[in-house]
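What follows is one chain in structure tokens, specifically the form predicted on its own.
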Amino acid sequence: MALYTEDQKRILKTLYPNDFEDYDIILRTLDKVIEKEVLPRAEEVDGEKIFPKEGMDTLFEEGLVSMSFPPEYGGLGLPYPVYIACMELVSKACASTSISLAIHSTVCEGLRLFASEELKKTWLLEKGLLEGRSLAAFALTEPGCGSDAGAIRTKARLEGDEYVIDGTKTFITNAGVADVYFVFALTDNGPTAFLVEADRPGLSIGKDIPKVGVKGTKTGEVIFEDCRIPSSNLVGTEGKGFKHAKEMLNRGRLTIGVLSVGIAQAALEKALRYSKERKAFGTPISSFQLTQEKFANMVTEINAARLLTYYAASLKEQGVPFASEAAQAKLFASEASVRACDNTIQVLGGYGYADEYDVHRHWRDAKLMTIGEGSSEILRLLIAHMALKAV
């Protein structure tokens, strides 16, 4: 089964049409690899609730993360929507991979973007977070901040040349495997960004989360208790961790609503697959109108968000403003994902609520997506807060 489609294909060619066919043989390569390596295990991963780090090890070696990088930082200096295009084909695959990796790549950006050379040159080039040597996550959210990031709590004083942290973070992507933590507290400037190193005296996991969905991703609480770190872990300037949060979870968005198309694809290709197999009153049920009107919606639905995430990854690769586009094609992809993997399951009656066919997992994955990152009714409001600021 070809992950990589002929939709991306043309949106690729319409972007980048002179460096097409250089891009080009880098998805059906990556596709290849994903096909290979990544899909076969995605069933389990998820049933199973294994952390896919084989398949993730794979795709850093194919240079996944690095790709959209500058070289100056190990990175491959390709355009970002040509990262989005193989981030898509990974959560086709398996979304507790794409959604891990996802995590880590923001971390990546966010200390390409606030960090000191210091920092970038320890962690982005000797300890090798863009090859997948070391594992990051990032950490804000807290039992009692999730979409009010403004009420965090952990804290952190600066005492001689070190700062010591106290808090809990809690729904933290990679918790118990991530090598280093980008976590927010409080100082008494303001909220501020540092990097914690996970082996950090003072710094432990708490409880595992489970999930409905992505159940391959480890999900738990980073406990702090006098946590000391240097005073250079220090990411930017005391104070503006919020305006760097926001830089990095429109980065974020940004690869949710790719994930999300991605993960309606697959729903949606089974569904059209099993309704050409499937006969009921003597004919297959893709002839019927009300499949037929199901495949319509779905496929517009699907094409309208991938236009729409692609379009605002080529504004973040001109450097223009895209943060009402990120969230539009975040909120957009996310729930137009979650009524694709609905109707797939209708339409496999039955069998779509059954393992059999692995296509719950979809619905699953998908409805994390109107989550992370921004929940849906987040940026709603954001999104008409900068429409209203606009006029």
Contents of the next structure:
Amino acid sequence: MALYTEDQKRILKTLYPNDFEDYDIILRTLDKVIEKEVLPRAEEVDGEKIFPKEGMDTLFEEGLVSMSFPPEYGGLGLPYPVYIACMELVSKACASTSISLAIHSTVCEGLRLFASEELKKTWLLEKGLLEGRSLAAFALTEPGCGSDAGAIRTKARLEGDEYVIDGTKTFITNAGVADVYFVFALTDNGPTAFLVEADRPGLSIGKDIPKVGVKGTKTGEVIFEDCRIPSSNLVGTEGKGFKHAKEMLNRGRLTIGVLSVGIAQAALEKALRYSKERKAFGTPISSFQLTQEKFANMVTEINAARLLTYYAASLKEQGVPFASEAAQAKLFASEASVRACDNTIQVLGGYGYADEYDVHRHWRDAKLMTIGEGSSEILRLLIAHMALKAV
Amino acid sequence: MKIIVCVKMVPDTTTKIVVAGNGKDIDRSGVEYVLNPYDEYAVEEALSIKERFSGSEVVILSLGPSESTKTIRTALAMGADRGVLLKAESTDPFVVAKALADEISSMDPGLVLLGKQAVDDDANQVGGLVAEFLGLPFVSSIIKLEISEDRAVAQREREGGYDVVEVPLPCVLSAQRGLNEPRYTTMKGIMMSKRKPIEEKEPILSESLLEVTSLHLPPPRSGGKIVGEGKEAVPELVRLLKEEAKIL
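Since the structure above is the form predicted on its own, I would like to see how the form predicted in complex with its partner chain looks, so please show that one next.
Every chain and every other molecule in the complex is listed next, the one we just looked at coming first.
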């Protein structure tokens, strides 16, 4: 078992004592698949900035993206924490792959929650979003606003039975490879969500945005100029766009949380292994207390992050409010992950800093997670507000 | 066509083997058990034949402890239809083959497939013995197979090449690596496998002809040997690789 950890096993066994055996088989199988089809290419995906389509397709075929969706969408109705555990494995191997899938899955969730029956049927079934026959992207952020989502300027004006969209979105994951964009724009009634097919006239993709990490992902600008869509492409209700976005982001934070855990776990294991072999002053560096201190902190924080994330996921599964826990999980896991990856580079010293040992990739990937899908700052405000409201 | 695939539960090949206290067995504690990799090729071939011949059935047959149901389930998750577990243990290929053949003879198969050997004992005997007990033709170590309703044409691997062998059905074939690329089990397959039946039987085993008297780990690896320097060392190196290491 290259990726699936004893810690994950224990959490799943605790959460699902009766069904654990099934989930264990699923994770062990996925471990094998990821080890053969995703892990070997991870370094190249990062180094050559390759969109990891093949690995993603294999994971779609396995049933990863549809697994927690209900059977009427071709899913297996498996509990959300099991999906989360699977995403931890993907992320441990290749963060670029996991985040491309995570964003896509967030859109699928949004459609399931808010879209009309017709849109759901078209995109979740006919066009096969859950099977990977189409890819989706989430387009909220603009050049002028990220955290300040209320300041979006993309407009959607109603003309007859069409909406006409004008505006620019940026930092959009899967830009240029997506078949459909989940777009937030202002109507007369306020922020609203729409589906815009990639081949709509008036939709163009700007330049790719080079980044320091998750280099395999496609990140770019999406430009709407007089882009017409039928009014039936409206998702949910006019004016409710931010409510929809919040719910989608709550779920997205569970995934980003576990992605951070996976990245950190990969880094931790590399550091542990290296420290046993590397000698300094005639002894393995694993025997040095200052190194052990780092390991103790990493192990504790990663486990805490994992437990918080799986716990938040189990709240979602139970159908109870989980927004604060999801924010806590994403906040803590992303920051712990950056610390863990930083420590790993430190433990490996020069070899951690150099490209050869494929270690700094983890730090570079982890750093995004404190920024996107709710920056650490925004999440702190959210958690504080919810705590104050509750008292 | 009814296709029977015989499978064995074996320790994962990455297991660190420890000899048990009795000196004859491996210590089973902490060992991860998997479907024998050579049997996976057999299962995959059976499934691919099933896809070509509508109305076919793939039955997974295994002799082993009750934990072998997990191994059978892996094959069911790949797409096989049902399983039969003969709950018994034996390290004697003759005994295993006899029990399998007895069960198969009541099943009226169109084809019997299995891996050429199990990765724990590497005996490479059960296939041939089963065929002999059933009075069926046997082709070992197949790397390619063409099947019709009543014949099989198989490439049997041999040193430096292969034979092309044609046999009537039913027959017994043992799978070698390279026969196919086994499919991954999907999550759907795993969940659906729960609903596929596994019949458990308790066979009476025939008398053992083979007894394991002791089990040893191989001797520890010795250090490398410096053969010489430069071009002059090459003939001696080649000789050692041929005669001592036996890899040329």
